[in-house]
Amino acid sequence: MKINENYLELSDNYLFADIAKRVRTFKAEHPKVDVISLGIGDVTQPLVPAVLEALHKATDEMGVATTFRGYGPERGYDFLREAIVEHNFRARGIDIAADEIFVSDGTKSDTGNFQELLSADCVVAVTDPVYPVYVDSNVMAGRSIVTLPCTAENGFVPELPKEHVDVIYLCYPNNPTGTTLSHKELYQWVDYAIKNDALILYDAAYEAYIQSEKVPHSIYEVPGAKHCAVEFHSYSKTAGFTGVRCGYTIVPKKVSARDADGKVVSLNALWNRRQCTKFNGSSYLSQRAAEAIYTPEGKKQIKTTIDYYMENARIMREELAELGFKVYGGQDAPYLWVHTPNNMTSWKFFEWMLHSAHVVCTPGAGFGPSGEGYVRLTAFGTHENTEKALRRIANRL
């Protein structure tokens, strides 16, 4: 029996499950200190009551015999479907239909998964810095990848591929450095993919933050996408779904990719055969619960939730750039990109924070090449964890 040797390509640690072992660690020499973490992207407020209340009744009808569910339909079951089209789509102008969406445990897994439906060969354009599991899941598969960076010198706009890609994986707003495309930039790219015929991969985890009317949602803004672009979104920092786990994935029927022999393969087929086979479908529970949150009641309390973070972010921002940090992002999405002082490097500023500080932030070199010299901060924690960080990061300067 042998392996496959493409996981031996990949970085011993994964980025998340390396800065958890470090805390561990300190954590145990240091049993009496207080770790602050604006680190990992966990969430902290809990789920909303039209969420909670979705779930309570979905619940007592899974323990009644006529109203029970056992295996539910792949793609997702109609009723969040339907909810989906109609709010997150169809009102912002959007014509996506019911089945052309997949709901599924979460953005993580589909964004890592689509790229079993590719051939081996296909050239992967990522930007650096990245989300690593766009990266090592096609490590895994054996692909060629071509970074494209972005740094504060190129305001953290990627530049259009200057050599032949077949994939490319955007995530806007961006994770980890906080920043967005415009409608015009990203018409650019859904213009260089149709031009190029490649697939862009556009991860939208993060669009329930964006605050300005001017960044785009969706990729489906921008006439012609449907023929070239997949879209992945997820519940998890929107509605707190860390635990409950969904998410869905947009493959329009207009999205294609070709065979061997030059024969045009509808990706929306492939994908639901993938799914058919490897995937039983999103919970239930979790369905009905992601169904509350188009409630009205649900919209606001999730807003407030939203909001709730967005006032963490606006407190990190101003507060780290009167210390003098320069900081990007945090504005349209939870994350904030703040370069490292002194020219230290991003593990040891790391370090600095865990040992010094006692706050947890995250090395942007575990992002790629590109973030090294930043850290990225996230805006999930409490009011009061975050003024708390910050005082420790100020009385330590």
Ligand code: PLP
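Residue numbers count along the first chain shown, from 1. Throughout, rigid core stands for the largest set of C-alpha atoms superposing within 1.5 Å between the two forms. Here the structure is a predicted model, which is why all the values come from computation and not from measurement. First, how it differs from the form predicted together with pyridoxal-5'-phosphate.
Superposed on the core, the two forms differ at Arg22: its CA moves 2 Å or more between these two forms.
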Second form
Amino acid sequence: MKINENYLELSDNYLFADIAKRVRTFKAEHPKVDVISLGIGDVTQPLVPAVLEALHKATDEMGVATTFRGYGPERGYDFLREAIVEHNFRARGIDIAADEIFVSDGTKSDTGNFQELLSADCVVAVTDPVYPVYVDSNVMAGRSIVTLPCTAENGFVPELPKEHVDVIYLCYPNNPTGTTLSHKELYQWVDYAIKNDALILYDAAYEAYIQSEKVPHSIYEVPGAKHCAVEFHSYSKTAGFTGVRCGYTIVPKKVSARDADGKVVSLNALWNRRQCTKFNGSSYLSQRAAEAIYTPEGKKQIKTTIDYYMENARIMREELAELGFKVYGGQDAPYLWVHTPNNMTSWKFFEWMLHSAHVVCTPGAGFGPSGEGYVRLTAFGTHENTEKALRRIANRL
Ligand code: PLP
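Can you give me the structure for the form predicted together with pyridoxal-5'-phosphate, which would complement the form predicted on its own we have just seen?
Every component of the complex follows; first up is the chain already shown.
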């Protein structure tokens, strides 16, 4: 039995395991110290009441023969797909049809799996720093990867590739930098994709955190995107579904690729075929829970939670800037990208934060070479811990 050798090409991504190990060691040596994590990418606030109510109701339905649900429709229940069309797209003047939506168990699986539809010789471009799933899933498939550095020098806006690429992963608002692209910047990518017969895989997992009127919530706000872009959405950070699991992917019917003979193939049809074979849906409970965020109460309640996190982001941004740090992001995203002081490496600053301020951050170098010299802080903590962490940093400087 031989393995897929591509797996051996994966870099040892021990980032979060490495962080956890260093924190464990520190805590063992300093058992009385209370360590605060600003490194976590998981949410801390509970599900909102509208979601809980929907979950309870759906659970009761599952216990009665007449309302029990077994396997659901492959693309997701109509009630959820119609709510998505109405509230996430039509309300913004974007025309997406329900059969262009595929409900999933979250964005990690879909961004990781979508590449299966593409030929192994496709050249893939990713921004650097990057959410590692895009890179690793393509390395597993043996593809070559082009990186597009995003640094303070270019305002964290990736430049168009010099060589031809077939696929481009974009994630905005961005994890880890917390930065966004304007309509105009996004248009350049759509234009590139159309002119170069390329596909954009657009991860909009943090779309709900956008505060500014000007920042696009969806790539489909840009003319032409329905011909060249697939978009991924997640309820994880939108509504605290990291444990519930639900998301959705838009594969417009106009997005196509070619087979070896040059014949045009619809990616919507191919993704449907792939999902029908390998995926059995997000649970009825999760989909009813997701539907509840589109009710007037649900909308209000999830906004309160998002505002809670964004208040953390605002406090962090302002106080760190006042302390003299160069801080990016955190305005339309729950992530702050902080330049390390005195040219410290990401890991050196991580150690300083842990040992001096007893605060955990995420070393930027773990997200790619252009992340060196930065750390990522998240706004997903409680107000109390966020403020306490900032006081400690201020006191130790
Ligand atoms: N995409 C990005 C950019 C993320 O940062 C994350 C989670 O941290 C995900 C996707 C995963 O989302 P989900 O929980 O829906 O799988």
